[in-house]
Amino acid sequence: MDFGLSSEQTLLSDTVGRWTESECKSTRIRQIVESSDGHDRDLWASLGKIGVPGLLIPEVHGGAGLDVLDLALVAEQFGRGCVPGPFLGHAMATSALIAADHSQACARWLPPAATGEKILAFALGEEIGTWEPAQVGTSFHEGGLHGLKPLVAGAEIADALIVVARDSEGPGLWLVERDAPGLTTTPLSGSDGTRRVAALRFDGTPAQKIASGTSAAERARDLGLVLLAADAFGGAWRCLEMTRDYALTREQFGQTIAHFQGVKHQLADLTTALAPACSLWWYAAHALDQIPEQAPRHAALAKSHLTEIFDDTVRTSIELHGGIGFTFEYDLQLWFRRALFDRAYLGEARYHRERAATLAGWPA
């Protein structure tokens, strides 16, 4: 049995990696981060041309109809390149819309979402760190949505929102268009300028119900966890490589610091922690498509472990760079901020370890 990537998946990863190296130089990333909305429309259009926004979308709606692992390989390269944009929220929202299987909404929104012409965002989390679809307080009553979603990735530039809310029948999914009355979007100033978040307030906002129950929302949430884990893996490798290259050139006491035993040990520890963790997010991505009953637990494990490794790697990398590692002018700070986002969004590591234990049937 072959547990590696297929030749098509390797080609996809290499293609996106080359695109990232060509289109996402650190100078461009900094320009995007410092822009008003953190969105480079030309960059997103370029991704649309190579099919990234529509990788999961079925071919009947203009997408590629690929698997979650294929999309996760893209997320790995985006983490490695610190690629800015609405990729995460768009992927979660399209996944929710596909799982909802609402014929009218899919026919209208999936074809333009596949090309990147339209951007979607997924509104799940609520106050006090609620990321469980069954626990949301946002509700649909009296003809509209009411409630608050304080952290929604890509919401400021989204053309439509897939919102997790509840009505008299319980939790479900609603579709809200960008300029709907009663919708207030407040951009937030977060640490990671490559992936902007906004707070959404619904005050009787008109919305179209597209699904009942929690299954579509849970799948989109678990997809987000896998994509964050893959992003963290790619980002951690980039930090490790930057630190290795620095250690091979930075001299102290007449020799490069790569000769120092303490530096060697720290780099070796980071490598041995990171390299085997690849299997976690590969398997979690595979489970979402092939072993759905195992997917929630493995997505939680991958997210909690990989984002902690990314956090440890970038912090150690900064320390090994010495004073320059702490400066805004040095690129390492871009990955430090990205690690903070990966660690926090959709729930911290401890939260998902507890979820994984519960899903495995461990006693409280």
Given for the second form:
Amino acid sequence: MDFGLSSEQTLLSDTVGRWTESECKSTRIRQIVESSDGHDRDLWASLGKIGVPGLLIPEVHGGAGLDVLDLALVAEQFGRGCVPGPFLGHAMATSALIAADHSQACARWLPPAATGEKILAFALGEEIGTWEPAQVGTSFHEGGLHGLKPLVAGAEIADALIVVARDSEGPGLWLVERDAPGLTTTPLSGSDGTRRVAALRFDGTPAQKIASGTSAAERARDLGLVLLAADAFGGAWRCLEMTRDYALTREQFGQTIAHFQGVKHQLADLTTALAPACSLWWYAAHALDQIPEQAPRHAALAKSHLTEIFDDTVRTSIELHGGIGFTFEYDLQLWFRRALFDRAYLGEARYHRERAATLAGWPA
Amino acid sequence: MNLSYSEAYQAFRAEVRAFLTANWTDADRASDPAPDPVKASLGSVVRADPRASEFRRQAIAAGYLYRQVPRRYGGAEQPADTLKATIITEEFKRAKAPAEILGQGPSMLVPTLLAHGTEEQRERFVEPTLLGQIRWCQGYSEPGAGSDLASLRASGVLDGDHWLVNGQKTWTSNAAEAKWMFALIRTEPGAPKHDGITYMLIDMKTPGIEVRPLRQLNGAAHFSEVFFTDVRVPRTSIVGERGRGWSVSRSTLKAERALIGNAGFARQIFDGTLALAQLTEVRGRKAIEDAVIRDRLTDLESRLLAAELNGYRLLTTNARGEDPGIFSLVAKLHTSTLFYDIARLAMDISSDRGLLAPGEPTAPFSGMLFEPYMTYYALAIGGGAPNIQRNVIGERGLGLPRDARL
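Go ahead and give the structure of the form predicted in complex with its partner chain, now that the form predicted on its own is out.
What follows is the entire complex, opening with the chain shown before.
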């Protein structure tokens, strides 16, 4: 029994951490945030070189064939570095495609997705606050998809979409290509410029059915929850460190503010909430890899808990910085926005806690 | 990361289960009042009758209890294996068999004696302490020395072959039942305050010791004040060198934080609270069906899982010989706060019946969940009050400047 990272996993995490430090400085993040589509092709290509887009994809399709825990370690570093781009949607969509196990679609899309040459996005939620594959209304009939997906991460720049929809047999997964007729993509203005969202409208859009049932979509959703939890952990840890460093240098009343016990205790409380919660997303990721029957509930608990802690950490970090923390120039605002996205996307904390209660079989 | 039970571990579980079936019978179980892990954590409920001691000896011989303690001092001396330890805990709990005693003696004094004690002290005290035959109390805090423990004033003056001890200790758990006390006594009055303290073992039957119970806010009296008037303690009854008691006590305090940081107590009270929510009907509806209660329960469960899994992480870093760093420093504050929040939810689920005292039959669960609500304060304050924990986390964990200390 071992509840820790392997040396390979530590190496992977360190490698991605060094990559974010050298390739993703805040000046570059700010340029991307202010760009029209939020996508820096060079940055994504650089990620392709270190294998990130294909981490989960089996080696037979040109990927690294690694585990969800490995991918979550990348997400942690991305949260820490506030890395912009289509990572989340691409990861969920590739996971759905792998789980769908449709040989022709996998052969065609996984190899370019593994290198990052093609970007995928995953379209699930429809009704406000609902992310259950069994509850989608988008339907395939008369040769095309019909429906609306109002909040799809990375959709604007995706080359193909994995869409959760239904037909006469029930829910399933469909693959839609970027230039398919009857597909309208409307970019939305979001609070977090590092992860863009768009609304997708299907009006008789041709699509290829790649799976029946909900299991592949549920797995992709649960993966998304774990990646958001890991992102939130990395982001919160970074805010904590920024605030610690600020407190050690900012002088008021003739000494650094780190000397004040009020400051010290607030930082200690943030650390006390945050540090043990690392194990929650580790375990949820491990469950997706090894204990699938436990994964949905642990993914829900990890997402709800970590994203709330991220929010709390950002709030106290800004308060401890004082006025400077409230400015656009100071980098803390990037994580403030990041935390908003992590908390809201795929459903808020309360929704996932209720799901966890239901999944535990508690009578409602 | 590998949490699976391999065939070897499944076989180990079967072995433990067979041992328990053979050695701890229904008759034994029936004679055992259900142990309360919360009280056991404070050392107040320990089954240490001859039958329990006999069973513990068998379990130690089989390698199941006190696995870190060397055989020559009465332990099982087994290689560290967190999964085996988990299996043993689960199976002993299932069989309601006497497990390791979680009191201050086995959890705090024994590690200190193993690290700093003389051969004679280890041989005399370790085994009977592990078996619950010698119960200990801790003589650290004084009326004027709480969070600033090193300002303590109880004094020991060498008089021939004995120390002459005078002074007062307070907040002493189980002083009335304990046979022995491990205490911090100032023996070098001229030295800087951290350098003048000696770690002493004091027989509570020695003339000149007076124990006065202190009633707590929950009405119980786990604690006492202990007064020393010309108490004669043998010269050799000290652990570590004279004047080095502060550093000796640090290892004990670390053990106390680890004991209180253990998520087991929080799991116990969470499971009780979940059962309470499923059984309690308030305003015509089961509490578990209430959206707010469900939200609070799952929120607390997330924190509980974080505490438990962080415990696994610490066991793993320990087994690998790595430094757990900040993940260890936060455990006590995290778990004690969690414990309170779970207990508070239990009180809320009990609705207006929450005001009924423990033992009142018309209260949900006979009011037994009131006890952990109060026990929180002992968990939070024992081993260092919350603000002391925050200082430790800020200073040792985050590298913030130390508070001014005089």
